[in-house]
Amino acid sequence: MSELHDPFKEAKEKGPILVAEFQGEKIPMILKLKDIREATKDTETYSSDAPRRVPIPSEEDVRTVRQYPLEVDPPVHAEHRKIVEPFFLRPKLPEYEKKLNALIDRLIDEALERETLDVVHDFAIPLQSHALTYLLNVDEKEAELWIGWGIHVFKDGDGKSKGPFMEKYSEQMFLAAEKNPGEDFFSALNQAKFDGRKLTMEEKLGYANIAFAGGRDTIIHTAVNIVDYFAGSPKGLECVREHPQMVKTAAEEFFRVFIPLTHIGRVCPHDTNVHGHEVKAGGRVSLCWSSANRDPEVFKEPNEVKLDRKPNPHVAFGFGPHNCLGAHHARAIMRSLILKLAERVERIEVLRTIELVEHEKEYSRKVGYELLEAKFTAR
């Protein structure tokens, strides 16, 4: 496979930041892995206590609630994280693994039966939606509604109407769980307490918001990029087939190079000099995960895919106190997907693609596909 393009390569050679404009705001993007790791730990200088402004671009026009536990700082963050952590550890349960493997087998069965399929809409979106029901421990029939939300709950289509729809749906789920409580995510949040009191509906909606939005496009794009990689590199699929123990390093390498999330923001509560760029109090900084994952000072031949790369200290799941809660879920899905493809698929042929590219003034970055038509051939 040819060398992957790094849109931040030239900027990294010039210095530690790239100042880019988002929504009329000049934001310094921190590009290097070491600098990003240090910034994630300095939550007094680089704060997440900024409802709807942590994502870049901000989401002030598509949601009304603060996302928990993402948009709060330590030490409060840790208390919010504990409330939902049991659900994000479910991928370690045998019953979760059994359901996930059965789901991926079913999706591969369907792919092999078709002449061709759109891997985005026929495979990856159903995969993410059904797997999320296992994580939240809700009825799997809910996935059929979630599939209709598309690649991204805010950015795919009309986010200004989809955001309120998702909040209304979540509120209905919390009200239904109050009448018929169970062992699911919504019932647990209805019973949860923070600082000695029950959570407000707004807080509960903030947890649900990130559960639905946070790991959606990231999982969908990573799964599609893995299928596309193996289509272009059948030797990679053969290598995993012969050495299945390689699945862990392979999955980590795919997370490193295919990270769909370009960056995330932090807000500076005080005037701050960010590697030579002055940010006024209330201004934002970008932690550019995708650039850090190709940092040549850390990764040898950073734009090549090496399925046995080790060590691989990527920041695809962030770093520090806000390390991604959904990392176990994402790892379980991709490891199972890689092994099942190696076990059951001889060849993947890509027939047609429509790339999804993030265009900004200072860079353009491919994050995944809007469509990837392919043909799977069984072993």
Given for the second form:
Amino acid sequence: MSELHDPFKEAKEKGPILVAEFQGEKIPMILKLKDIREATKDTETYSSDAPRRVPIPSEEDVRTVRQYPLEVDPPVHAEHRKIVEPFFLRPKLPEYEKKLNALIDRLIDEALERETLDVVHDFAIPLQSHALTYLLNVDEKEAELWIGWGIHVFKDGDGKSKGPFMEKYSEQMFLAAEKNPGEDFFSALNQAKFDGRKLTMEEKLGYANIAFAGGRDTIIHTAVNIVDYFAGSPKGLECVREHPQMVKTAAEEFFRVFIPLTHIGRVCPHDTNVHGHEVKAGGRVSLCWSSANRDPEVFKEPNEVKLDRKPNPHVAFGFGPHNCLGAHHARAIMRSLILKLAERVERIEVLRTIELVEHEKEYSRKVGYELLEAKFTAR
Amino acid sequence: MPKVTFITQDKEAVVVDNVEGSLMEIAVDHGIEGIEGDCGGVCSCSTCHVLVAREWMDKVGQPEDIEKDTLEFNPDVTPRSRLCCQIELTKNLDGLVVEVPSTL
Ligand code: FES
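Next up, the form predicted together with its partner chain, please; the one we just looked at was the form predicted on its own.
Below is the entire complex, every chain and molecule, led by the chain shown above.
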């Protein structure tokens, strides 16, 4: 397989940051792995206490609520995180694994029956939506509605954010769970206590917001990129088939190279010198995970996919106190996907693609596909 | 084949005999609580933190830089800390004793 493109390669050779402009705001992007890890630990200098401004570009016009536990700092962050953590640990349960394997089997069955399929809409979006019902422990029927939210809740194809719709839906789910409590995510949040009191509706919506939006495009793009990779590298598929124990290193390598989330922001509460660039109090900094994951000082041949790469200290799930809550979910899905593809699919042919590229002034980065038409051939 | 003792978070000694290979995988296979091994041993997640018993520190050795940087994920690192996915249990380490740090 040819080398993957790293849009931050030249910038990294020049120095530790790239100053880029987002919606008129100049933001230094921290590019190197070590510097990013340092920054994640220094939450006083690089704060997440910035409702709707942690993502870059900011999400001020697509959602009304602060996302929990993402947009709060330690020490309260830990308390917020504890409230939802049990759900995000569910992927470790055997019953969850069973359901997930059955889901992937079903999707592969359907893919094999069709002449061709769009891996984004016919495979990855249903996969993400159904798997999320297992995570949140809600009725699997809910997935049908979520599928309609597309690749990205806030910026899908038709250009219209589904954000307000998702907030309304979540509110209805909390109200319904109030009347009819169960073991699901919504009921748990209704009952949860923070600082000795119940959560407000706004806070609950903040938790739901990230549960729906956070692990959505990320899971979808990763799954599609994996299918695309195996289409181009049948040898890779064969290799996993022969050595299924390789699935773990393979999944981590895919997380490293295909990380869909280019970067995330932090706010500097005080004037801060970020590797030579002055950020005024209230200004933002970017932690550029995707660049760090290709840092040549850490990874040998950083733009090559090596399914047995080890060590592989990537930051695809972030680092420090805010590391991704959905990592168990993502790992469970991708490991199962890789194994099932190896076990059941002989060949994948890609027939037509529409790439999804993040275009910014200073860089363009391919994150995945809007459409990937393919043909699966059974073993 | 070598044996290893895990001192669990409840201060119990769990002895695992006749094993070889990655200490993290051994711990996970034997259900040692507190060792998760989320990333499968590639030194990315830091959920396989152990404290090497003092008398074994020399033999086990110090972590490489990559491991050291990942270790710092844990707020409770000590000079005895290692990520056990980076320790291969070999004949040389027969009888090794490691502690699982208790979570705060
Ligand atoms: S298992 Fe992830 S760092 Fe050891």
